[in-house]
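We begin with a single chain expressed as structure tokens, specifically the form predicted alone.
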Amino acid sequence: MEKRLLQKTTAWERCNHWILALSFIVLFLTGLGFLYQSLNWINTVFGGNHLAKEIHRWGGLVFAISLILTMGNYFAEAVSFTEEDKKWLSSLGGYFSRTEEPPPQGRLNAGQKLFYLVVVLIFGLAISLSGFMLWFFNTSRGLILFAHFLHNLSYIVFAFAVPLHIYLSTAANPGTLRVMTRGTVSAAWAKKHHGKWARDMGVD
């Protein structure tokens, strides 16, 4: 079973990820070029800020169209919840117990689904829309306000969301990374952490 691969992501998948990914690190690291003062250097990087507020706005919109071609891959799976989600919810996914063992999942567990529909797909389209308001629509008070509270709140969430999303991919779960890297996973590997979809690829 070891020496077995299982086809977990699409080339496409894969692609769009890292597209995703890349864009959110510019956008991230020129937001904190514009968000704080002391950290205003950061922007030298990217050739001063002048340069480097046209790049973190063409950089959002990849964003934004990346994001949205993400629904074609993930939304579908992600809004169908089932009573093994539930009972893995409820569980945490075993990740705070040693004893507890969480339900067969799918091809994303409930953590993945959740992760997918509320940090990626609503703050996702959050900051996406306050920035396009930000960048269009920027002669009303009221609506710079709501746009900047709006795009700031978002900022946060990915600020704490995305590095434990690249912890839990990586040395929390060791051979997650090859899911978003060469797109297979061994039949050991998909037996342990998607056991539901295993079976449903053949795996006894």
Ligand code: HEM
Given for the second form:
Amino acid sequence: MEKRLLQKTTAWERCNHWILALSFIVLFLTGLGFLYQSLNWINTVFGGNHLAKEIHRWGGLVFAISLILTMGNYFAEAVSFTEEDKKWLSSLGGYFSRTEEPPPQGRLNAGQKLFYLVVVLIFGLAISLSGFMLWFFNTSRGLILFAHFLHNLSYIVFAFAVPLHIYLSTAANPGTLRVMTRGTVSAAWAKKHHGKWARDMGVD
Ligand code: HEM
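Having looked at the form predicted alone, could you now put up the form predicted together with protoporphyrin IX containing FE?
Everything in the complex follows now, all chains and molecules, and the chain you saw is the first one.
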């Protein structure tokens, strides 16, 4: 059983994940350069302020399109709230206790569903829409102020959530990164992290 590999993501899911992640990193870094005078040097790496602004705008378009496309991969699953999700949430995923263990989970656990729906989708749409407002509809002062507020608020949410997502997908849970590189996981990993999904895939 241990040697068996299970397919967790399709090539398309992985490709879109890396478009989203790479565009996010470019936007995050150029955004940091615009936000703080002391970090403006970051944008010299992107060819100076003028080019960095163009890269930020077009990178934002790539991010927004990729974001919409994620809906085909995760939306239906993320909005279907199950009994396992309730238990995962009430035990806080077991992260803060030595004794409490959440029950076997489906392909995505409640934490992943919330990360997708709240952070990626809601704040992703907010940061994209406010970015487009600043790019194309920057005529009234009220609108500009509102768009800046929404853009910066979403930026702060991402600045906390994405490093946590990266940590949980790599160092904290060895064997997880390959979900987004090769698309396959070991049967042992599947049993440990997504037991219900592993059972559905025929692992006993
Ligand atoms: C270089 C940084 C990143 C790494 C190493 C990484 C890694 C991963 C891995 C390994 C998974 C699969 C987790 C599993 O199935 O158990 C995943 C899923 C996902 N990632 Fe990333 N990711 C990165 C950046 C991002 C960014 C920037 C976003 C969004 C802005 C993002 C959005 C998602 C979403 C929506 C999922 C599916 C839901 C979930 O599993 O949480 N990722 N990522």
